[in-house]
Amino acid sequence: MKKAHVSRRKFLKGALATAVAAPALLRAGGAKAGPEEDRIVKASKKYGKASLNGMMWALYWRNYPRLNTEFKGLTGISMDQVNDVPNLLIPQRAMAEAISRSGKFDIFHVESMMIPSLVAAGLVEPLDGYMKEAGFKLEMVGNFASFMKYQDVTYALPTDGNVCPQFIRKDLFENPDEQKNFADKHGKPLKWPETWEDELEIMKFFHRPDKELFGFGGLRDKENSSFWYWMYLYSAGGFPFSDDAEPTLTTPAAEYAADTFLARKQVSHPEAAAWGSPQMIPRIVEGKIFSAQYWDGIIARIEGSPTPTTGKWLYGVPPGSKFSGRLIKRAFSAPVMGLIVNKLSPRKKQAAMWSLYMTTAKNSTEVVAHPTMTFHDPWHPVHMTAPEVEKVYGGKAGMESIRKSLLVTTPPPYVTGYQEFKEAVDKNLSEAYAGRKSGKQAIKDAQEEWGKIVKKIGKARIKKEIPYYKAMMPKMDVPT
């Protein structure tokens, strides 16, 4: 997850030297731009030179200086000022810009779930016209490109796939003694879990707190709870709104999702509710977790350089549910970071072209394939088979788990007011996890809060957005 706290002092100490070496690391030999890049350069030149001002967390920006310098040399357009703001704070800053209408910032690097709210605030520049002009085609695995759109209009360009495949400890799962003991206990062979119930059964078997091994390693802190909940809900055939914009968080599928969420407490570390990625990632890397759905950048962290568990993990598609009467598998991608252009900026045309150049198949592969700065995860079909990306993400098995998970990936509620809807579910699930209320009461309370949010935003607006939100759902039940 891209939310670990890194102090400015620590970042400068560890990353400035890397920025100096970045040209050699990113594209050895300084290969020339390809046809797609040439078209963007040609289209950019008629808009003239520009010094851009952007907002992006430093841990993301560090992959772009070489490309930024290259684009400046070709067009005179460059990002000359980068405001280092953590991901969690950029939505508020972007909304503040929408209110002030200063036009100071040209580009915001923000999670795509904010697009409906930012469009409603009048901040975001549509990009389809620029894409057509430059001959740029937005390509993302499966239905993933819909995460960059709102009501069929493209408002963002992707920088980070950030999907969560399944992680299972290979050295334990494939151990003959463990397989025999599981078969003796359960009367069936140990197999890759098809359903959430299968996964829970296997996690219980491998849950050994006395040996510092815990069955489950997903996040259960207040900021991240709902991400897993949506995955459980969608896999059960549920959806959080009716077509008439009424919240549907008290349906049987929603109750099933809450129960599935809470059931993992019995195989989690007792302090999990207070942990984010800064605590959980080291536990996964050190092998103190048996199973998890986690952000794919951890594959690069584990396999890209020697760690205690390099070569000791299996990667695949998360389990699913048969609650609906058929097996449905769903993954989740959040936050999916993208570049949005401020329509209030006097430099918006140059900013749009800069964003296109950074996200071509060739240039985005350079960004994603960096051997040590792995905050940008694969999303383009080209990334899935690029040798330099495979090398960083543990070879073909790691990349195949990412590709298949992207084919069934899902968003959080993609409607205006996303942050408020998310906060209501996070808060109530966290209270249920802490034992202060039941799962049924948690979703009932969240439902009531959602009703108030819908009323505040306007039911007509949400109702208009729901068909596009539904269209973001995967086109298949199980990935192939």
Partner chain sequence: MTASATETAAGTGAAPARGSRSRGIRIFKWTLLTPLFSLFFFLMPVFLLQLYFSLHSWTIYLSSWWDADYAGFDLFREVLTESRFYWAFARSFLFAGLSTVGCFIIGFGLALLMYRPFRGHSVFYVLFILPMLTVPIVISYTADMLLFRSGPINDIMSFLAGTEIRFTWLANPNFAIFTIIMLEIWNWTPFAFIIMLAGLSSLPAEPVEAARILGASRLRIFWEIQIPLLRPVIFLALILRFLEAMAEFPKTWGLLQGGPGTSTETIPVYLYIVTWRAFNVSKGAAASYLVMLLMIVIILSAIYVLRREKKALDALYEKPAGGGEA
The other form holds:
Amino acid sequence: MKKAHVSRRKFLKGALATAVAAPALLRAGGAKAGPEEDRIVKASKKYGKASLNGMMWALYWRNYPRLNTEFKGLTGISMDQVNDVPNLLIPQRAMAEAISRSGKFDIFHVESMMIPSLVAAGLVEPLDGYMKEAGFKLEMVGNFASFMKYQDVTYALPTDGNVCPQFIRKDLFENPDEQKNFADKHGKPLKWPETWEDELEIMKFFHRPDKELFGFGGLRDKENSSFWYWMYLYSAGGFPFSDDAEPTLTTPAAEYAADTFLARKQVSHPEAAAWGSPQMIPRIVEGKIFSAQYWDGIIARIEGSPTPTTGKWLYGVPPGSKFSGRLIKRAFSAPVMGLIVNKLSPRKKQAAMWSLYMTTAKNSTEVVAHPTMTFHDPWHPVHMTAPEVEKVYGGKAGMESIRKSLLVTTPPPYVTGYQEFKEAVDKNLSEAYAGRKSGKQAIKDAQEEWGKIVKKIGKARIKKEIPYYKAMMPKMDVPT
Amino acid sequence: MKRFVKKWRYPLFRTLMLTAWALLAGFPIFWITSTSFKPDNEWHKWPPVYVSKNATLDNYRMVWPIHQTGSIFVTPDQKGHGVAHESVTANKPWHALKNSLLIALSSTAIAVAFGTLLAYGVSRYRILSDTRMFQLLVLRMIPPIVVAAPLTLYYSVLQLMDTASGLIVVYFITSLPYAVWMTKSFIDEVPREMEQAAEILGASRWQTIWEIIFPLIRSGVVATFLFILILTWSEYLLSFILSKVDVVTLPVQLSKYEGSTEGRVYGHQAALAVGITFPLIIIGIFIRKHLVRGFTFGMVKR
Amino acid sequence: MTASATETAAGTGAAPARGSRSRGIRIFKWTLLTPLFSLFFFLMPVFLLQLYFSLHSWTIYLSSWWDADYAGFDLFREVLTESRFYWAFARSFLFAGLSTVGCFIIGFGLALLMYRPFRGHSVFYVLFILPMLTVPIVISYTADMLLFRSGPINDIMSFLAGTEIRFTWLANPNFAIFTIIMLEIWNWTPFAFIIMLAGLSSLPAEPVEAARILGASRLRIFWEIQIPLLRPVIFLALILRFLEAMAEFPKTWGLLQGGPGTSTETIPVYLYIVTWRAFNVSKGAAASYLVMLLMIVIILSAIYVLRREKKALDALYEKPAGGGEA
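Moving from the form predicted on its own to the form predicted together with its partner chain:
Let's see the whole complex now, leading with the same chain.
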């Protein structure tokens, strides 16, 4: 860890206030009513009071009322109306705003992959000016802050890291009988999987549908399939576009990714093709799944309160692939939710300040560590060591898996028209998963559809975006 | 014995068949009602729990909070953090109920009022030919999804987005065809002699409608009103697309459980669903006799 | 047409006609028609905008709608060359067709059992109309609760069959659409039931009686007397149900969002995805126009059939009771 240059008094103040001595925390000034918050409040005051309208799912909103009231007391700015829309529908609602251009909503809580499209629609206010004004610095683990920027301009403030560590059932994996049986069967000891092939082998071993235990618990439905696919693709060294903005979904790496994606059907629940999170999470929590890469929020769901599998999971970094010749491990972060300010709103300045206030190290720690909530997952370096967050996520092991996974996390295609690109891949992969076409055919069809989408959006535009998209990729192969 | 068999064979068969379908028809409604009283550990249990022995009202308390201070999503707190702060969304179901009532009732009332007048005109003065009458049905038959995008833009220009009046107008349009058709079938049955008599006695046309026709078709108008109310009450797509924060209706409120990442919260969904469905069921039972007449569009002579 | 016109004239024109009176009638007529015309003018821009969209290439995030490029019929061509569109159509037809037939057969069957009063009649009647009163979005959530593999439906089926059944209702790509069809049938059988019950109870008793005296079998009476007399009602039930089923969205979307794969992607789902997922408003508009055209063709032919049947019915009843067909 790097030592921060801080004065002794400041150090003491910070340590006393939070009992967390992480240097990053101090750098961000995360003490009670810390200077960062003071600066934001001071900056907000000159914009005057405002009553804001936001678009945010109630399951996210429920962490904010206290801070909202606090900010109202300090500045007179508060979120007074929230349109309660699930994450999946917010992009659609936001685009409907782009049609109506009413400025009724001040803040959209939307996934950051929508930023390029929303910027193109002229709906997003750049935040760097406000951040500078309030002396706010956006810090996220690893390369993760780039998820909030588009062509070097910050457009969103994170609320939810949403990375996917590897989950493996501890009680089964560490059972001496199982280990012996596995060693007998495969002639090698049962080890934490390093590659997708290892993972598949282990999952096959533990896949016992007659006992309601299913090897794999990732999603394979129409809304979520692509998330897993990108992870397989990136870990095989693949990338969905050439530098010239040509879709490259039929490369050997892409075929490998499709095969890896489809191979998990043999160890999945027979209903997985129709399952999204609402159906999968209860199965994971109830102990019917052996292994999965899944959003870190469930760690809090499993460990934060008594469930049938509390304490029965191992957490780590997802496996990788040696397809490219060296071992690369990749995780995925999508949808990463962020607060986006509506450029067309007459209250955008106040909305920006409100968003900044909710995202400071101290306040976001409160949001992430809210005891009954699991929807805001850690993203700030401070969260990784804050004891209250650790408490909610069931201790060090869970937090370490999140931190490490964040170091190698990857985005879906971060280009204009993301939803359309995503839909094409989701559709074809889920069709292949449902047995309607081969994996090869699926990526071929997706490639063709992508070609049309690129043509429609304009090659020049996409070409300009690709270097930024590439720059979001992790700098390391395997996290340490 | 043989005679006994012959006499009872058909009633027995009939009762069996009818009971079978009644079970099929009633089971989902039974299940949702039963689920709304289940504690959370029984929602996905295997074997399924049919009637909970630990019945609870918690789901209703969560979804339909009576106290304005509680946030609906704050579950009983395990770790001591206070939940004293009011959530903005806390009153949403009640707010949605209010919107649903306002929008459904007023759009239905307007549709039935204009529908009745039009139907009177059609029945007595043929202001619309048969063909036009059927073409009116097209309004109802075009899938709303087809016009959703232009409607969004149009409404934004008219400043009707997210207003109760905007939704009322849309529902007025989509329910007008049924209103005209149904009330016409009632008006057709009123003998003309009464109007002629009224006319000879010097009553104006509006007086005739209000004082002669309306009292005679009142029960039919009630049936029409309630039937259209059912359709408007359950409409989802238009309401979803044309509302923002102010006029969210109950079906839209329920739809937020779609893709809920915390797992299917069956109990809460069921409690909300019961709240949406039961008013309709009560209305439906109340108007069941009238539905028969309203539905047949004059195809059946009585 | 002419017959009814004269009938109207006869009905209203009993009092001696005067100039002021006919003027009064004209004013009255136009007063009644005004709301209809204002409605028409209110709606006009929506359809014009839709037409504008379908001829210009507009994706929400790429430009403002007013300066989208003119694309002529390119978007129509794009939609018409897309196999996904045809598949959606095929699924919609399968969905609407099968659910209509299913609703009708069950509804008619129930009506046949119910049209003569018996004890307990009204209890069954109330139970039978319950599904129609359930909000569609509620049905989709309820179906999710009922149909998962370890859900109550499989449990009951296991109990009835005596062995454990774990049928995959929703995730089976070949079966999912039938699951949705069954939901639609469950939901709308009451509609067919009510119409058919009304139709059956209004049948004149004389022809049936006469045939029975002549020694016709029950089946023959059914096929040769009751069915022909009921034809208009049958057409009505079928047509209305088919049209409403073509537009069904909340159940299909709420339950499977068109999945698994694309196996339940019907026309409304396709339109939703194109317009609100890909934000390709123009393509959505072009597809909508094609769908609208087709629906109008269907509706017009339906109207033709309904009118023919209605006329036949009117003619039938103008004759002395029991005449003609029997």
